[in-house]
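Single chain ahead, written as structure tokens, the form predicted on its own.
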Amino acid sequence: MLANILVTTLVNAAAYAMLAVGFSLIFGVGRIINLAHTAYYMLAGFSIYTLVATAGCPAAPAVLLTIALITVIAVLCYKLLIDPMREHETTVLIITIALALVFQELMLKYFGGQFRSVPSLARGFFVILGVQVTRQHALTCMVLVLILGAVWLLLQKTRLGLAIRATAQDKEVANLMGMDVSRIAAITAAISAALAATAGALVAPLNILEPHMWLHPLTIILAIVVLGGLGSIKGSILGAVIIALSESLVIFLLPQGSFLKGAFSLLIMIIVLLIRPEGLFGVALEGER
């Protein structure tokens, strides 16, 4: 059971961290709470289903094409709908939730409400600590962790990363220093969407696809970013691990009450906030300055 809990936690934590880091990035740079973020995750799942299960496209090109397609859609939505209203936080919240609902209704129209599944992108399994681990789980976890490491290197070791961190820390000063804040925000929106699309594409074979599948991850991601500290990359990753571990413990130790895993995750968030209201890492991108 311990090995099963570990494997499940690693896969879920990697996927949650991808979504939470993307959510935190766009909040840190643009001060945008993008409630459509997990809708891109849902779109990526249906894109993989269409390309792999329907069109017979090989796995690797299907994943790359999905990431590119969802990123383009997200950037267009950002430039046309969100960026013009970026200074009006309430309006942005309404626009993003409306955008997510539009994507949901489009999927309902074209795919219907029935559950669908995606064939494994990597077939077979191997044994670790006496537990059968599918190659799909291993591939998903490994790729997501590598991409999270690449994002960290991007933020810490490149000029673009410096510009993103500077804009997140103080947008006005970054603008006075000659940085194109609007362009940096658009690039950050693209990175954020690409992370959500990657998570959706790789996790799709492990989940059941349906048009409402963006709602549960949205609740979990909100819990994670509030738990870790809204805008903190380090907090998002640590929060993802905590929430994924709590879900795995509920599923394996209380199988009859596994439907309570979301409520248990939110309970952990509330307890942490009662002790530390600003979350584990507080200020936006504090750990990355």
Second form
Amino acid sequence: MLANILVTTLVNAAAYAMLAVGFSLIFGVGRIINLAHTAYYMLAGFSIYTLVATAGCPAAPAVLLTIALITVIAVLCYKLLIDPMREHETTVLIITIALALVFQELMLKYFGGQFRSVPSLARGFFVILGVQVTRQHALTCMVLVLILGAVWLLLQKTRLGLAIRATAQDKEVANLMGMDVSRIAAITAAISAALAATAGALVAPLNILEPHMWLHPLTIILAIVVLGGLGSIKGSILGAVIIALSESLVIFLLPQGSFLKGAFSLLIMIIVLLIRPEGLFGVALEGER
Amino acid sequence: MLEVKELTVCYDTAMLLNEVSMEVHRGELVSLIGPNGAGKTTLMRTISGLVLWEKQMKRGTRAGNITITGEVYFQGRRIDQLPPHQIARMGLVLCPERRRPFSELTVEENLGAGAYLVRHRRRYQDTLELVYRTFPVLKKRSRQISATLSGGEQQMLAIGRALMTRPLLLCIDEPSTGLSPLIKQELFARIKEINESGITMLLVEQDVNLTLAMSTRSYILSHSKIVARGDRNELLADETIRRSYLGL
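Other form of same protein, the form predicted together with the partner chain, not the form predicted on its own:
Now the full complex is given, and it begins with the chain already shown.
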């Protein structure tokens, strides 16, 4: 059972971390709370479904095509709808939630509301420490962890990464150092959406697909980023692990109570907020200009 | 090198700059002196493009109701319609008021961010060495998170970061705020050195004595207007200016 908890935690943590990191990135750089973030994840699921189950496309190109498609859609939405309104925070919230609902309704219209499932991208399973681990779980987990590592390297070791971190700290000074802040924000929006799409594409075969599937992860990643500290990448990853662990503990230890997993996650968030309002790694946002 | 022509800036109904004209020639160290709220920082922010950027970012709100009239030329090119990153690219770089290091980044990452425009590895290393030679304390602290530096060190970091962009004209806004007299003198000596190494400078300061002594020329800004200009002797020769603006 312990091993079961571990495997479930790992897969969920990786997927949540992926979503939360993207959400945090665009918040950090653009101060944008993108409520449509998990809608990209949902769209990616439907894209994979269409490509693999309907069109019979092989797994790898389907995943890449999905990521590219969702990223393009997200960048268009960012440039046309979000960027012009960036300074009006409430408007951004309303626009992004509206965007998520539009995507949901479009999927409802074209695919209907019934539950669907995506065939595994990798079939079969192997046994680790006496636990059956499907290849799909292993693949999802490994790829997600690799990509998270790559994002970390990008942020820490490259010129673009440094510019992203500098812009997140102080947009004006970043400007003064010759950084094209709006271009950097657009690139960040693209990275953020690509991460959500990757998570959606790889997790789709493990989950049930339906147009409302963006809502639950949105609640969870909000809990994660608040728990970890808004805008902190480290915090998002740690928060994802904590929340994923609590979810699997609830599922495995309370056999009748798995519906409580969301409540437990949010409870943890509330407790952390009571003790440390800025989150685990957050900084109190100073007055910004 | 820099020429400002009848620059007027209004934030909503408040006029922060009133037909300000000034120029800076190659190699000079020009200072801008004046009481709090005179418009010194606004002038620096307008020249570097930040006011225009702010206007565009906040359009549609009351805070974005900014009007800018007049002209600014740098190296003969008009820059008052350009975004700040392009102005920085041309070599006009502002080291902002209150230092504003990227506080969660290390000292070396801050300097690296300043070198965003410097793509050559070799050139980057040379510039870094130059900055470390000017401010040896930064080298000692290179792996430290910049929020943990003292005020003086943060100011050196801010200037160092601006130097990493390889500026032709370096504008520094109130570098001495909150520093002890000893550190202030040390800092001013470094600023003078940087100027002598061939970087033209525009310096905003409150400390009249020290500033006048090291500047080629000075402008006095009061109530949004340039009220006097000239070198140290010219300014000190005028009794009214001395009394009302220099407090000497």
